[in-house]
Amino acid sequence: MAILPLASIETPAYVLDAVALARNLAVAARIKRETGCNIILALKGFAQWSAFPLMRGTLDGTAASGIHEALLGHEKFGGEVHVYSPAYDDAEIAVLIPISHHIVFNSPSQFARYYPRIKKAGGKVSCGIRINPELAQAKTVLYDPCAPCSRLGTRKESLFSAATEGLEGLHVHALCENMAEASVRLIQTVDREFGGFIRERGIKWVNFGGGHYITHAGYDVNALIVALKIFTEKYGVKVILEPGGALAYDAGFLVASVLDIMENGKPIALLDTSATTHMPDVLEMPYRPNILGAGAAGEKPFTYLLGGRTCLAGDVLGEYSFDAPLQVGDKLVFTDMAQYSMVKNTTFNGMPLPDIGILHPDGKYERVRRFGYEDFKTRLS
């Protein structure tokens, strides 16, 4: 990573590392080269399109869990596009046929309702099917696809007893920032649960989706590639993966500047950012954000309350500890804030979005979007 360079950083503001980028996308270059698989950016986890040249000569094209996300990875990505929901309706699908090359549906009755309309477009969209493979491995319930009663996906003796003629897929996703033991352990149940209905009905490609951590340092990289190359080999079809957050890990940061200090019990410092609007994942999952130069309460000899500057009361990152007492206009970075923080950002209380923006390699940053009040006006009627 180039030294960001803090006096040019406009507050708040995501600045995506496009060194760490690089580095990540080289672990995506290598899976695809030894196993042959497609790899694909999935949207809902990362999706700033200014970044996209820097993606496009490694990746194959995106995944995509909506209408918006389909447009904008065919827009602004280009290559393949694949595009999975929940339940698609009438408007979607003739939106969808046009632009994508994968259509994966949730339940067969969703493929029996669509799939003679695509058909009849006669176009280039190969179809598949969701499953829920019954393994539970996300460590949080609320990112859990395999959670009891889940909604995402189809059980193996629903699938087996369905009509499939045109289907050529499937799909699983079922993990959430799992390591390699977790991969390799999917693609087992995959093996030993749907191998016989990947025969008979002759599936073409399984896409294992997302949630495989592979550019976290304790990420089996190996692993991984070998369960890959056994399962192609077994089956012969096209395995894809599916990365989002894997791919922006460790890769941005949100730069932010102190308002305010309290004291309240403890000293409070208020930022110009929030974790309920520019922080999601820190409250839903929850998790506590490492800040560059900061220790743990009590770790270091100046410890503070951070606090967003909405109105939720339970707006609060946490306490950190520094070397020296915090002032009014300092600036703190906020690590690994690229995956999953733009895409679910808000303006809940009409709190300005974050700059977006690039360390490129030399070290200059570059502001690649400013938000305003007319982005939060243009929301609302």
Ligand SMILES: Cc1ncc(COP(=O)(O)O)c(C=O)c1O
Second form
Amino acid sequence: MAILPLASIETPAYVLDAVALARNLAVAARIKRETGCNIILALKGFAQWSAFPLMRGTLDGTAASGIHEALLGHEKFGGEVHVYSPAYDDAEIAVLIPISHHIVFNSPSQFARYYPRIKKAGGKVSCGIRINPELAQAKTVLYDPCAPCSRLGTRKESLFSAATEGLEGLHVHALCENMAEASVRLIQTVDREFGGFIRERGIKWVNFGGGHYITHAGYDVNALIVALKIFTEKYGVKVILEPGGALAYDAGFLVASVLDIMENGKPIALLDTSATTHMPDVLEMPYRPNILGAGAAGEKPFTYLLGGRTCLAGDVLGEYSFDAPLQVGDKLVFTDMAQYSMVKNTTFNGMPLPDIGILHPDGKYERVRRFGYEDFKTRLS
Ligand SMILES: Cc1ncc(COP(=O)(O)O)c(C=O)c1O
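Same protein, different condition: the form predicted on its own was shown, now please give the form predicted in complex with the named molecule.
First the chain shown before, then all remaining chains and molecules of the complex.
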């Protein structure tokens, strides 16, 4: 566990733990080494580009959800740029062609619309189509690309009946924080349902998406490695994984301060952070973040309802207990705040965005970015 130099951290601040990030990258490195697959960083989950120099030695590039992430991956990460968007427009395709290695289309109709232009450009872009394996394994519907009537990906029957000349890859993303059994089931399902298509149409690569929680305790990395090797050997294709959350899992903190304490039925502490603006997945997933040294309500002697300082009535983090009464100025450290935090934050209410910093392996904290009023103003006009 990293020791945070709290006195040197002004709040609120997202603090990336470089040691924990390296631990996650080591898992990715092993999977790559033992299977020959490529692993790219899904920028939607983690896009702190000051940390890219720590990642590019291990990873093959980035997976973008659209034009701006693709530009960021191209400019700041290097390596391969893979893009998937549920739908592209003409202007985006024009920007993407020169910077992308893989462009994945959501449907045969988008592929048919843009493949001629990609072919004419004569560059390095390899085209894929995202499939819907019709295998629902994500725990919540909000995060399940295989939920009924999903718009994400092409179902088997539509794919088989489509003209696919020029198509080189299949992409499947159907997991969310899933363990190895789900990863293996997904790989086996693609093998069973799409193996014929892969052979008949000369598919060269298969991207098994993200949501594989490879760095989570209990994830059976060996099982994933075995399944990937079987698939790769059977079809002779290049296999790609594009995790986001797993690479940044438990590799960062959000450090916040207590601003005020009040009473309304129970003690309430107001923080200089906010669930809705700085850690929106707390409300969206929803989940209860951990705070270092704090317990569940009543577990320790002093329990508080922790709230953010926006006007949203539900901007509440939950009840936490502490060994001593909270004081104004106390710092609280929320864990696992690297993934899906800074990429999703907002300036709702004009809330200042947290600093972005790195806790280096020597224990020193480096603030790499401070945001201010200009950042709020320039998003509006
Ligand atoms: C297409 C695609 N690839 C990769 C990911 C990354 O998933 P995760 O961060 O769960 O690994 C997502 C997440 O939604 C996605 O939609």
